[in-house]
Structures are given as C-alpha cells and as structure tokens.
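One chain is shown next in structure tokens, namely the form predicted on its own.
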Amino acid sequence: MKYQSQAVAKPYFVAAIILFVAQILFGLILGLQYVVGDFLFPEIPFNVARMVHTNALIVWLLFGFMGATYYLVPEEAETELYAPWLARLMFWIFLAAAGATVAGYLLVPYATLAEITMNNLFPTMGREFLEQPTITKIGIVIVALAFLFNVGMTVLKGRKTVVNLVLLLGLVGLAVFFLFSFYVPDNLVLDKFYWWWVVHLWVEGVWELILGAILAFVLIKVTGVDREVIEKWLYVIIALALVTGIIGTGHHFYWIGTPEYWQWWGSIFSALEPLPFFMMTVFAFNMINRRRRNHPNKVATLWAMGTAVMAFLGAGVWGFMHTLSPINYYTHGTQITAAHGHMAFYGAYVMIVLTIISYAMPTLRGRTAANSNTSQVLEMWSFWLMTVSMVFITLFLTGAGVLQAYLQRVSEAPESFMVVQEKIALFYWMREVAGVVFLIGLVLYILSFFIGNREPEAVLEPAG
C-alpha cells in the first residue's frame, strides 16, 4: 500500500464479501423453493428471498466498486484521497441503508414497507431489481454524489491516467442512469422502456467501463507491461462496449410495445456485444504472455484471466445465444435468461471485484504484495470451485430453459407453465447441488485470508 488513504477501501471490501455470502445463502433458499415450494414459508416467501438475493448482489458489487476505486485512484493519481473521512462516513451510511432495507424486506410485508416509508408521496417501489424504498434510493444518490465528489477531486489534484478517467466515466454513468429509477410513468410500456435505462445501461454499458478500468489496473501491476500498451487496448474495448451496449438496449424492447424497428436495432447491435468481451479475453492473455515480471500474487493473476474468459462466455456467448429477436421470441423469460444472467454477472462483475480484493487485501493487511503460498493455494481452490460450479449452474439452467421453451412454446401441444416446471425439476435439483459447491468455494475464499498468515510471502521475480 503506497498511500495511507487507500486503507479506506478495506471496510468496503469486507462489507462486500459479507453481503456476497448473504446473497449466495438466499440464492440457495430460492433454488430449494423451486422444488420444495413451501420451504421456509411463510417466514421467507419466494418473492422476499428473490428481492434479497438480487438486491444483495447489486449492493455488494457497488461496495466492491467503491472499494476498488478508493484503492486504485490514489495510486493512479499519485496523491492521497481528497477526503478519507468522507469515504468512511459514506461507508457507514451506505451500510446502514442496505441493512435497514434488507431488514425491512424480511420483517414486514412489502406493502407495509411501502406504507411506512411513505412511498405514496413519491412512488418508486415495486419494480424488479429496483424494489428499494424511495428513502433508500435517495440515500444511494447521496452516497454516490459524495463518492463521485471525493474521487473526482482526487483525480483533479493528481495525475490523470486513462485508467482513472475511464473508471470515473463509468462511475458517473452509474450514478446518472440510476436516476431513472425515480421515474415511474403510469404507462406500462414507458415504464419498462425507461426501467431498462437503469438495469441494462448499468450492466451492459457503464459497468463495463468500471470492469475494464479495474482489469487494466491489475494487469499493469501484475505484468509490468508498458502502461501505454494496456491503455490502447482499454480505449478500443470501452469504445466497443459503449456503442454495442447503449444501442443494444433494444434487445429488451422487442415485446413490450415499442416500434418494430427495435427488433432490427436490438438484434444487430446486441449481436455485436460479445466483441468487447472477446477483445477483453485476448487483451488479458496477451498482457500475461508479454509480462516482464512474475508477480508473487499469482492468484490475483488467475482471477484476472478468469474474469476475461468467464465474462466472454457469460455475457458474450450466452447472451448471443438468445439475443436475436426470432430466437428471443421463444426464449424470452425462460430459464435460458437465468442461465445467461448468472454466468454474465459472475464472470464480468463478481470476478472482477474478487480480483481487486485478491490483489489489494494482502497490502491492506500489511504485506508487501501477496499472501503466503498456503493461502494462495487455498484461494486457487476457491477460484476453481466457484468458477466450475457456476459453469454447471449455467449448463443446468440452459438445459432447463431449452426444455421449457420447447414444451411450453414450441411443441405442437404446448403445456402450461407449472406442468413444465415439474418436468424440469431435475435440472433445478442439480442447480441446487452446484450452488452448494459454489458456497463451499466462497467459504474457502474467505478462509484463504486467515490461513498461512505467519508464513512469508513470495519474492517479486523477473519473467523467465
């Protein structure tokens, strides 16, 4: 750790991992409720478990992005963070808002939560992924503004690098597009149209800039490749990501009542969305092959390479599988969508946050560059357990989705939704087993930071 103010990243990383565990636990509850319908009912109904699962995902990734930013911006800008006290204050406000919101989901009916948070004065609740009470959304905006002010002032007073500027652009976009969560028109088509301006333009637009910047930072550190080379790759990747991602929003507009031209725009540009992820994979492996040093933090390098590959598979390949409108006509809303969503989120965003935590945590805990070999071997086990189990989760959901689409929408005698659900239950059981393996991998990831602490770390070596 080069700058004292980088230490503010540590609580953000710790909170992110705790919420990650909560997200996976509720995911396992959901998976079981698919096949044992009254599991934990009425204590935790399916809709509540799903809200906690998806909201915890979004919040812990935001904690991870903030921690990553507070760690890398001072190092890139070559100056201390503008206001470390503000970063610490916003951490506690954000954590309190997240905790209170999850407690509200679990302890009171959703309609009651809307009533006690006075949602009637400014209605924003009730939409998928944006279920947070209005006061929570306002709190998120306050935290985001303070965060952007702090980071922006740090960049302004320090060195301006491509990594910092791309990251800042992505973070500004994240904050701006979240504002559409406050716009809830009465017309259902308009409502869905602008709802995707948050959900899609986050994960398939500005979040990709954040991903690219963090990946570039880690690769600069672990490979020793010239910054100029990595920056040129980053420019091309984010340009492609923005062009395809923004216009590719149209693949959500096929069947919600928007004009027919969106079927062409959405199909063509979303079919191009795998390109930046493919380039990211080539970029990561190219930089590793050209490295000038063998960094002692080998597991962070593994996470970086894994991020590129899994993001390409999940966001690119699985997204392309059902993004063309003639195919999406049959697959829309099936388990194929869930398969794509799980691998894309894991590959693109979960893994990049775990990458930066794996790289930064050893230095935040007082080491020079890396954990001990024992710790890194355990973390490598966690990498493979989580990654392979996510591949199987995706494959099982894909199998369920293909069968669901055929039985429910394609066959000569289409069957009802619930009849089909019973016929694909085996895939859900297999998904649940893979989910348990994923949880074991996550536990090993956490344990890796506490095992082998007394052993020495490896020495930085030149590449062979």
Given for the second form:
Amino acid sequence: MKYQSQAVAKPYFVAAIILFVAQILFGLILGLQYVVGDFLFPEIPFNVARMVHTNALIVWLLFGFMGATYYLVPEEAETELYAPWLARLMFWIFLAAAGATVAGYLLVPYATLAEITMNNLFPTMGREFLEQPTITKIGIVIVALAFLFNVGMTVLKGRKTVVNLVLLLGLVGLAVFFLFSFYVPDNLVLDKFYWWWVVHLWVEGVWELILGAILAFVLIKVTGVDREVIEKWLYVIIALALVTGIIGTGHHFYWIGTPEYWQWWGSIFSALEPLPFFMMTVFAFNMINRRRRNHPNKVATLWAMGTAVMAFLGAGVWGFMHTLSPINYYTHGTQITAAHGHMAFYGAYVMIVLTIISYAMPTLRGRTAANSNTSQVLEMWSFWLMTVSMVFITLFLTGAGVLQAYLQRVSEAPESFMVVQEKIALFYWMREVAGVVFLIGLVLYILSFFIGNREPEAVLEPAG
Amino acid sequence: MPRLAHDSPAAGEVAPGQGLAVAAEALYLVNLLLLPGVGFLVLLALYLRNLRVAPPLAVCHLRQTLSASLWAGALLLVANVMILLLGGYHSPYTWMVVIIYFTTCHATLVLLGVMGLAKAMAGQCFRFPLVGRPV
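Please could you give me the other form, the form predicted together with the partner chain, since above is the form predicted on its own?
Below, the chain from earlier opens the complete complex, with every other chain and molecule after it.
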C-alpha cells in the first residue's frame, strides 16, 4: 500500500462481502420459493426476499465501488486522500442506513415501513429496485455527495490520470442518475420512463465507466503495460459504452406506452451494446498477452480476465438475445430476462468488485503484493465454482425462459402463467442446485482470507 | 530465425506477418458476427493467396482461423439443421435446445476468436482449442 489513507477501503470491502453473503442466502431462499411456494411463509414472503436479494446486491456493489475508489484514487493521484475521516464516517452512516433498511424490510410489512418512515410526505417507495424508504434515499444522496467531494478534492490536488477521471465521471453519473429515484410522476408511462433513467443508465451506462476504470487500473498494475496503451483502450471502450448505452435505454421503452420510434431506436442502439464488452475482452486479453511482468497476485489477474469474458457473455450475448423489439415482444419479463440479469450482474459488476478486492486486500492486510500460494489456490477454486455455477444458473434460466415464452406467448393455444410455471419447475430445481454450488464457491472465497496467512506470500516473477 | 509461438514482440515493435494475422482473426469474427459467408470467402482468399509466402505468425493464424471457421460452419449450421429435423419445428423443447445450443456454441466460438485476435495483436501464435489445427 503506497498511501496510508488507502486503508479506508478495507471496511468497505469487508461490508461488501458480508452483504454479498446475505444476497446469495436470500437468492437461495427465493429460488426455493419458486418451487416450494410456502417456504418460509409468512416469515419471509417472496416479495420481501426479492427486495433483500436485489437491494443487497446494489448496496454491496456500491460499497465495492466506493472501496475501489478509495483504494485506487490516491494511488493514481499520487497523494493521500483528501479527508480519510470523512470516508470512515460515511462508511458507518451508509452501513447503518443499509442495515436499518434491510431490517425494516424483514421486520415489518412494507406498507408499515412506508408509514413509519413517513413516505406520504415525499412518496418515493414501491418501485422495483428503488424500494428503499425516502429517508434512506436521502441518506444515500448525502453519502454520495460527501464521497464525491472527498474523491473530487483528492483528484484535484493530485495527478490527473485517465483512470481517475473516467472513474470520477462514472461516479458523478451514478449520483446524478440516482436523483431520478425521487421523481415519481403520477402518469405511469412517465413514471416507468424515468425509473429506467436510474436503473438502465446505471448498469448500461455510467457503471460501465466505473467497470472500465477499475479494470484498467488492475491491468496496469498486474501487466506492467504502458499506461498510454491502456488509456487509449479505455477511451474507446467508454465512448462505445456511452454511445450505445444511452440511447439503448430505448429497449426498455417498447411496451410502456412511449411513441413507436423507440422500437427502432431501442433495437438499433441496444443491438450495438455488446460492442464495448467485446472491446473489453479483446483489451483484457491483449494486455495480458503483452504483459511485461508476471505479477505474483495471479488470482487478481484471473478475476480481471474472468470479468471481461463473463461481462461479454452476460451483458453482451445474453442481452443481445432478447433486445430486438420483435423478439422482446415474446420474451419480455420472462426467465430469459432473469438469465441475462444474473450473468450480466455477476460478470460485469460482481466480478470487477471481486477483482479489485483480490488485488487490493493483500496490501491492505499488510502484504507486499499478494497472498500466499495456498490462499490464492483456494480463491481460484472459488472463482471457478462461482463462475461455472453462474453459467449453469444462466443456462437453466434460459431454458426455462424459452419454454415459458413459447408455451405462454408463442403457442397457438397459450397457457396461463401458473400452468407454465409448473411445467418449467425442473429448471428451477436445477437452478437451485447450481445456486448451492455458487454458495459453496462463496464460502471458499471467504475462507481464502483466513487460510495460508502464516505462509510467505507468492513472489514476483519476470515475464516469461 | 522467424518469430513464432509465444515470443511477444517488444513494445512498439511489429512482428513479421502481424497485420495478416490480425486480419485473419478479424475475418473469422466478421464471419461469425457480421457477414456470415462473406467473411469466410475473404478469409479463404487470404489463406490461399498468402499461405506459401507469409511469415510463420501469419500462417499460424490463417490456418487456425480457416480450420475454426469450417468447424464453426459445421457446428452452427449442420447441427442446428439436424436438431430441427429430429425434433420437429412445433415442439417447444426443440426451440429450447436450438436456442441454448446456438447461443452457447456461437458465443464460445466468438470468445475463441477474441482470444485469437488478442494473441495476433500481441504478435503471438494461437491454437484454437478443439476447432483449431495442431501447430
């Protein structure tokens, strides 16, 4: 660790991993509720489990992004963080807000939570992924502002690199688009329209900048390739991400009551959305091939390559599968969407956060550059278990989705939703088994932090 | 001695035949992603024209991409036609198998092409696993 203030990243990473565990546990509960409808009912109803599953994902990724930022910005800017105390304070505020919100979801009915938190004064609750009480949303804005101030001041006083600036641009975008979660018009079309400005423009817009910046930072460190080369790739990737992703929002507007031209705009631009992910894969493999050193943290390199591949598959290929309007007419809201969502979130954002954690944690825990070989081997097992099981989760959900679309919508004698759900139950069972394997991978991942700590760390080798 | 296999050129240096190697990998991807058939014909022309005169790096990529393209054609076309013929057009399970097979197979072939392209850009030879020719 080059700068003392980078240490503030550690609690963010720890909180991220704890919430990751919560997300997966609730995912397993949800998966089981698909096939055993009254499992844990009425203690944890399906809608509550789903809220915790998706909200925990978003919050732990935000913790991960913040930790990544606090780790890499001082190193890139070649200066200490502007206000480490502010970063630590915001960590506890954010954690308290996240914990209280999840407790609220679990302990009282959602309507009661809305009442307790006085949602009627400024109603923002009730929308998918943005279910948080208004007071929590205000807390998120305060944390985000303090975070941006801290990071912005650090960048201003230090060296300005492309990685830092792209990251900052992504983070500012993240904060700005979150503000649309406070805009809840009465008109349902407008409500959906602007809701996507948060959801889509996060994951298929500004988050891609954050992903690109973190990936570029790790690749600079582990490959030793010239910064200028990596920066040029980064420019192209983020330009493609924004050009395709912003108007690509249109693929969410097909069936919500917007004008017909969105069928064309959405189809054309979102069909191009795999391009930045394609470029990212070429970029990552090219940099690894041109590496000037073999970094001892091999598992971080593995996560970085895995991110590029899985993001391309999940966000690119599985997104393209159902993004064209005539296809989406049949597949909209089926398990194909769930298949895409799972692999895209895992490939693009879960893996990039695990990449930076894998790269940064050894130094944050006092090592020079890497964990011991034993620890790294265990982490590699966790990489493969989680990644392969996610591939299977995606394939099972895709199978379920294709059948669902056919039986429910394409067939000359369409069947009802619940009848079709019965017919695809086998896929849900297989998805659940794959989910258990994913959990085993996650357990190994956590164990890798505690095993091999007394062994010497892996050593740096010259490039072969 | 000509450069081959896993030697990477130094930064800024271009290995002999690197342009041709990149073109071969790009055409392989064009065939899969943009212009099926057309990409293959151009790749075939490039292969026939340069095989005997090109540097080893280019020959490696030309051979690999041609072999992989032929396998890709077989895997994507023949196998899909077989599945459709055996399962019939009106079974939902046929479509489920076809869509999953096509997507996974096609995505895998594209990923192999991406790896090949990255290797070509780094001035290294690359053997496509399973669908490539022995180096």
